[in-house]
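To begin, one chain is listed below as structure tokens, in the form predicted alone.
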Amino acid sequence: MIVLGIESTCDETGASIVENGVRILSNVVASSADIHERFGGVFPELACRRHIDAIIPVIEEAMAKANVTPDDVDLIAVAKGPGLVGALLIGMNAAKGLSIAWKKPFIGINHVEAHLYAAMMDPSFKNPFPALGVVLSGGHTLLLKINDIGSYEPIGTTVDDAIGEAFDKVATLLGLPYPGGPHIERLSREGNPKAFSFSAGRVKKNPLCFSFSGLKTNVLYAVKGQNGQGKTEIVNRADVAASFQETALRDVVLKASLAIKNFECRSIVFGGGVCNNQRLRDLFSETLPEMDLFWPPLNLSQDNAAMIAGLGFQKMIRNPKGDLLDLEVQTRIPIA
């Protein structure tokens, strides 16, 4: 089965051709991160304008690189959410238009679920379920029990910032460019992770949930003082970055470790752009050496359409009729 995947949930416009859920024939991404850098985060209106300009050229490029025609495509899979409503609508309407024009079925895909599926696209992946799912990105921080593809039980989430968003905001405080994660990771290598006694938030109602707002405030006070008006002494930015990163990532490892004690877990499956962080990968390997850890390939951890197309194949097997053309986008979707 040849699937065209379309991704437009945030600031990346993606199109991909994937065969049978795992063989990536092309994967094209046009990012608008350059226009958001001066804002320190995604400016939704500008992201949507870039999607409008990029969506058709990206689809055409993906098909050309895969050497396929509309006749070769068996299914169109598109991210239906969660994400920015305007951005989602552009991808969804493109998919519906092509579905009508090409007379092909289409199916809506949960973007968060697709992030987890990205780690399953290696042909050697052997369904080691039940597994713990860990999604860490700019918009999401989730712990899930994965019973099977399409069967999930939420365990914990963030009550404020997603971890990737916290990285972006701390990067702004440190004068680093957007997106902040890679810049903080690089700067952290020059710093002392024990220089500042930062602490991650605790959520009383659910110890497996996350809170990064307090940690972000710790960084603010370290950089600008208690009143936010600046400090007289010079702060070592590398030490701040390293201390923040270590605190945030260790919190993730701690809560994942607690989660796997609550149910019989055979492996951990990761998804999302923060999973590119090498310190995160090292911490999990050091803390849970007995666990099978399935990380997404580096080129599939950020938002992309290959994971949408791949999961579309799996969904179509389970729902051969696909979705109706009245399918609506959803800015928030519970994953269960």
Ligand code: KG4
Given for the second form:
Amino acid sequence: MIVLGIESTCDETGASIVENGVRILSNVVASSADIHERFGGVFPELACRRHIDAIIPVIEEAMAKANVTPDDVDLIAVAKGPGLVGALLIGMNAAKGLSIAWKKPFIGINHVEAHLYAAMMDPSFKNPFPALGVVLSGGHTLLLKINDIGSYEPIGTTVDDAIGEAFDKVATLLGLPYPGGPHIERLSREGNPKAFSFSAGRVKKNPLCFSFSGLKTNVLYAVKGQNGQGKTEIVNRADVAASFQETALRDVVLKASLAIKNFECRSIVFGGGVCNNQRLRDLFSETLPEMDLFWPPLNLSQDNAAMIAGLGFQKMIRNPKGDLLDLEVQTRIPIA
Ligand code: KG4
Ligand code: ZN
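Compare with the form predicted alone: the form predicted together with the named molecule:
Below is the whole assembly, all chains and molecules, this chain first.
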């Protein structure tokens, strides 16, 4: 089955052709991160304008690179949410339009679930369920139990900022470009992770939930002083970055380790842009040497349409009807 995947939840316009859920024939991503850089975060209207300009050329490029025609496509899969409403509508309407024009079925896909499926597209992936799913992205910080593709139980989430958002905001505080995660990782290599004793939040009612707003305030005070009004001595930015990164990532490893015990998971499946972070990968390998760890390939950890097409195939073989054309986008979707 040849699936055209379409992704437009945030600031990446993506289209991809995937065969039978795993074989990626093309994966095209156009990012508008450059225009958001001076705002230190995604500016929704500007992201939408870029999606409008990019969506058709990106789809055409994905089809051309995969050497497929509309006749070859068996299914159109589109990210239906969660995400920015205007951005989602552009991908959704493109998918519906093509579905009508080409007379092909279409299906809406949960973007967060697709982040986890990205790691399952690796040929080395074998059925390790029940698994702990760990989604670490700009919009999500989630622990969940995966019983099977499509069957999830929520374990923990963030009560304030997503982890990637915290990386991006700390990067802005340190004068680094947007998106800040990779810059924080790079700068951290030159710093001492023990220079500052920062701490990640504990959520009283649920020890498996996350809170990063206090950690962000730790960084603000370290950089700008207690009242955020500017500081006299100059701080070593690499030490701040390294201390922040180490604290945030160790918090994820700690809570994931606890979740594995409590929920008797046999492996961990990771998803989301923060999973590109090598320190995160090393910390998990050191802490859980016996555990099967399934990371997304580096080109599939950030937003892309291959994961949407791949999961579209999986959903279609389970429910061959697909979705009706009145399917609405959803800015928020509970995964379980
Ligand atoms: O999954 P993604 O592309 O988009 C969302 O669905 O949110 O994730 C983007 C996030 C950004 O916050 C970015 O700073 C972060 O992933 N990120 C990283 C790294 N690479 C990307 N965070 C930490 N270390 C990295 N190497
Ligand atoms: Zn994402």
